[in-house]
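Just one chain follows, in the form predicted on its own, and it is written as structure tokens.
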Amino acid sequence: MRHVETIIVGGGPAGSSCAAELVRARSDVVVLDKARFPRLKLCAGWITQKVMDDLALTPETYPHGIEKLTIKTHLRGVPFAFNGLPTVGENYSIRRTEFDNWLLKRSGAEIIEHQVKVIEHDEAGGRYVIDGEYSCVNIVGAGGTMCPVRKTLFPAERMKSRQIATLEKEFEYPQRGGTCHLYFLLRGLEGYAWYVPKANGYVNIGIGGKSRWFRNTGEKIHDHWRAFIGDLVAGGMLDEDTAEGLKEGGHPYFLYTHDGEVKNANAYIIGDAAGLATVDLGEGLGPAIESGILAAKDILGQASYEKTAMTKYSFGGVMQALARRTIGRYHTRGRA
């Protein structure tokens, strides 16, 4: 059996950010992931200025395509008179298949292709044992919403009420427009839809909403997807032949609440495994990277990893204050 000081289960942005911090401190760390990178990852690929700062990244130093976003916001199908979102700093789009692979390689950590199935906690020995093949002092769960570390080592939470369901598609579409469009409360959907242009002629189109809303109303997310695609065709943003051939995919994730632990003994959960997407916009990449870095600093004895330390809102300024008043309390008190 191989022993490592820290094993990170999952090599996405949360896991790779955690690994990079540990490698820089010359700490013994291995990343286990069931997939081989680069791999497909459905995601709007929106990264904020804070993400860029946390990663010490600039558009010039990123080796793949990155697009600075000009954003047009629509409410109930009606465009706002102003452009942009009230977030702090610039916004960019990347392709996750490139971004995740680059981040993981940049971490400098050893990466092993391995699907984690059984995790045991040897309390007497102070170790976690994975599939009888690996053992470690610290284990970090970065395996997304179905992370085996969370499912095995953390108490079950009532997470369905804050679950977000999504459908999206990323594809090459050279004739795409250069503006990012965000649609809030489209046809009453408790969520939003997006049209995000990416570098090198790619675009990501998607729709997401609260699973609870779909259950309570009887609405079907696939119906909203088809209606949204129809809107894009009618608006000249997508041609009929391309729209006809789109095969969407989706995945669930969870919005932030104060409920639930992110550290249990020497076990940690980060990113989507901890349900850290922002309350207002469901941003997942920023909190994933932030949590990975902070968990690593906790392991190194440099900081304390606590859920309350995570960024909860993507909006800044007046819009954040409004979000706190309208939806913030509902989520952060754990009743979402």
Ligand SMILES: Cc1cc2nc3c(=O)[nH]c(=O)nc-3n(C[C@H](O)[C@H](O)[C@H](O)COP(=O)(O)OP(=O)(O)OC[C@H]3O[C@@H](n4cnc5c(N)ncnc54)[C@H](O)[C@@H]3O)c2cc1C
The other form holds:
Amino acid sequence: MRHVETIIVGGGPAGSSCAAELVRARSDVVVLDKARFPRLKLCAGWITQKVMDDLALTPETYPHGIEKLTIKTHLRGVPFAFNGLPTVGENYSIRRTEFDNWLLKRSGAEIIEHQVKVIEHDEAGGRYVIDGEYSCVNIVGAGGTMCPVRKTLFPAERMKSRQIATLEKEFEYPQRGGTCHLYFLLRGLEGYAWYVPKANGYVNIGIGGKSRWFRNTGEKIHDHWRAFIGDLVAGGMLDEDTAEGLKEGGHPYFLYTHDGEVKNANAYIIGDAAGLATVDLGEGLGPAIESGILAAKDILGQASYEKTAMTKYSFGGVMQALARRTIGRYHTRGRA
Ligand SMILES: Cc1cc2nc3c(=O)[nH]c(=O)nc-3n(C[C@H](O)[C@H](O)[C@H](O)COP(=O)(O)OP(=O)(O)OC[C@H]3O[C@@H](n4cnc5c(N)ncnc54)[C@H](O)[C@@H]3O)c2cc1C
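And the form predicted together with the named molecule, for comparison with the form predicted on its own?
Below, the chain from earlier opens the complete complex, with every other chain and molecule after it.
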């Protein structure tokens, strides 16, 4: 059995941010991830200035492609003049396959490819035991929306979830436009669609909405996807041949209410494992990084890890109210 002070389950942005902070303090830490990096991650890859600041990152110091975004919002298919983004500074897009791999390597932590299955808490010994192979004093669940640490160590009845259905495709399309578009309530969809240009001629197109809305209305997400692709072709944003060959992919995504705990004895959940994506847009990279850093500071005895410290909304003002119709309606505690 390998003994480590802190084991982080999951090496996405939440896990790697936590790892980087612990490594910086010379704390004993290992990251276990089931995937071999670089790995594919479905994501539009929009990041805010705050994300850049929290990572001490500038476009000049990032070694991969990064695109500065101009964001245009549309309501029911009609351009909406006010985009309402409260972000101070710029917005950017990155490709997750590059970004996550770079962040994880940059953390300096030891990374082991291992799919975590069974977690036991040996209370008498003050340790968590993982698959009978690893043991640790602190365990950090950063395994995303299906994190095994959350499932095992955090009571399900306090973590109500809301399921989001998503479809998206990222592909090379050098003739793409330079503006990022967000489409709210398109054909009544309780969700939104996006067109995010990325550096080096890539674009990410996607659609997401409340699973409950699809169930209740009998509408099919694939029909909405095809209609959206048709709009992009009609608007000259995508050519017909490319549109026909697009093979979209998706997976259900869970947002948890903010009522459950994020810390339980020496177990922590961060990022998507704790359902921290913003309640209006499901923007999860910022809160994942914020929570990773704060959980590490809690482990180091430098701060207290509280869910209320994390960014809760992407938008401000009227756009926040509108966007809450798309994915979030839960009353949650936290900072606005
Ligand atoms: C379609 C879509 C588009 C999105 N677009 C945006 C966007 O534009 N901007 C934004 O801010 N957010 C966006 N999000 C949300 C964002 O992707 C997440 O909030 C973010 O990835 C959370 O990071 P994380 O580190 O918590 O989890 P993840 O990035 O999911 O990382 C979890 C890691 O845990 C590993 N893992 C899982 N299970 C195990 C296991 N049993 N054992 C070991 N390892 C395990 C996985 O391999 C993975 O590497 C989007 C989400 C979706 C679904």
